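In the form predicted alone, a lone chain appears below as structure tokens.
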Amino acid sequence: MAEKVVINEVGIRDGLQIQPKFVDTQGKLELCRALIDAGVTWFEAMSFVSPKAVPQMANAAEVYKGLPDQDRINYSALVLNEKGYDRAIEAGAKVVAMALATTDKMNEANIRMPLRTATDVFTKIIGRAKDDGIGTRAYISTALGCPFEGDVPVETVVDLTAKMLDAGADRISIADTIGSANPAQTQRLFATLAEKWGAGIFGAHLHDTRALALTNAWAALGEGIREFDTSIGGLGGCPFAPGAAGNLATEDLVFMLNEAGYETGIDVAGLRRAVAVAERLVGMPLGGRITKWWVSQERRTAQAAAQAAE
């Protein structure tokens, strides 16, 4: 039996958050449904943050309440403070995620507080969530490089991981927020974490800034990581992290994993249709590195059909 790999789709949240064209509630839900039709069952659906800071998330509550198939699809919501947690719970979130950066400067840019304060705030949120029966995921962002402070020691990531697990976090996602990692670096970090806590509690969130996201995913896969964040069409980038480009494209990782014999449960042709929906919503061409191959195959199919009809 093929090993299962979980694909956690973040396009509706992380992918859209930096887009200048506002996507309304129905548009976001349409994209969600297209992804579900392709077989996606895990989503980071919305973030409950200030609409002044991230206008694209102004309709977070409306979108969350309208998410389809909530009895069988795994949805989570990103929260960055207790007010965000309260809003997410009111909207019906059953799992919340938090993004704790590894440096003071990145935390101040992203959530307006230094690292120590952010650690305390997220510890408190995790405690509240445990009491409320809410699942928790802690992101260690800028784990493989910070746009403001440069290289991040492995020991820093280990220390913050330990603090979030001690607080009661259910899962830890390691984020290459600006896409600065290389495969050897990725392998070393996940090997260290897996040796200490086991690979099963970790996920990976990778950006494709330097065209290394797929190879970094393969390096993490080799260390036992079986959960990855991806974004349809490669949408995304953090508005508060200079240099952060799009996320690892869902279609690229799913194609690679399916070809390599892993089980994702996701149909690549269905993702192609979801990319078309996303393109229409944001008003720009999208697509991962597999897009040119897709187009060439479609052209060949059309040419063969035309020749057969002659």
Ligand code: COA
The other form holds:
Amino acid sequence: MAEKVVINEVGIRDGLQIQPKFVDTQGKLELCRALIDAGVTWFEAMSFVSPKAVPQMANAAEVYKGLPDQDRINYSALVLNEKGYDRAIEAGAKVVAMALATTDKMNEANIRMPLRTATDVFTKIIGRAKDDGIGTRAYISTALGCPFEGDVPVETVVDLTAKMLDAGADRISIADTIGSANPAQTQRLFATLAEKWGAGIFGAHLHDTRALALTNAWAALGEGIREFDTSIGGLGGCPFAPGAAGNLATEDLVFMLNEAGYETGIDVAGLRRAVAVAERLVGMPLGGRITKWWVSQERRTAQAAAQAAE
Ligand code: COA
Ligand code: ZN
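Give me the form predicted in complex with coenzyme A (COA) now, not the form predicted alone.
Below is the whole assembly, all chains and molecules, this chain first.
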């Protein structure tokens, strides 16, 4: 039987957060529905952060309350402080995600707290979530490189992972926030983590800044990782991490996994339609590396149809 891989779609959070064109609630929900139609069942849907810091997330509560099919689809909300946690719970979140960066400078740029304070705040939020019966996913962001402090030792990632697990986090997601990782480094980090805790609790969140996200995903897959964050059309990037480009495109990873015999439950043709919705909403062309191939296939099909009609 084919092995299952979870694709956690982050397009309406990580994907849209850097987009200057505001996408209204209906637009965000339309994109969710297009992705669900393609077979997506896991989403990181919005972040409950300050709308002054990230204007695109101003409608987080409204979007969250309107998310389709909430009994069947697995949604999580990103929260970066207790106020965000309160707002997410109020909007009905059943799972919250947090992002703990590996360095003082990155945490300060992102959430205006040094690493130690951020660790304490997320420990407290995880404790509250446990009391409230809310699931938790802790991101160790900038785990494979920091835009301010450069290389990040594996021991730092291990230490922060241990702290988040000790606090009670259900899952840990390792993020290459700026897309600086290479496959050998990715393989080494996941091998270390999997050896210590087993691969099953980990996910990978990869950015495609230097065209290595897909190979990094393959490296993580080889270490047993079966949960990946991706963004439709390759949308994405952190406004507070200089140099960060788009996320690994959902269509690229799903295509690779489906071709390689893994079970994603997602249909690539449906993702093509979702890319079109996302393009209309943000007003610019999108698409992962598979796009050129899609376009050439469509051209060939159209030519064949035209010839048949002659
Ligand atoms: N949701 C909405 N508003 C919030 C908020 C939240 N989670 N947290 C703080 N605020 C508001 C406060 O109410 C206050 O509003 P006011 O100016 O109208 O009084 C203002 O933001 C400042 O509050 P403060 O607690 O001093 O926060 P800060 O200035 O230290 O900023 C963050 C910290 C976390 C709120 C802010 O940096 C942020 O939201 N960053 C987002 C980072 C992000 O999304 N990164 C990408 C994903 S990893
Ligand atoms: Zn990201």
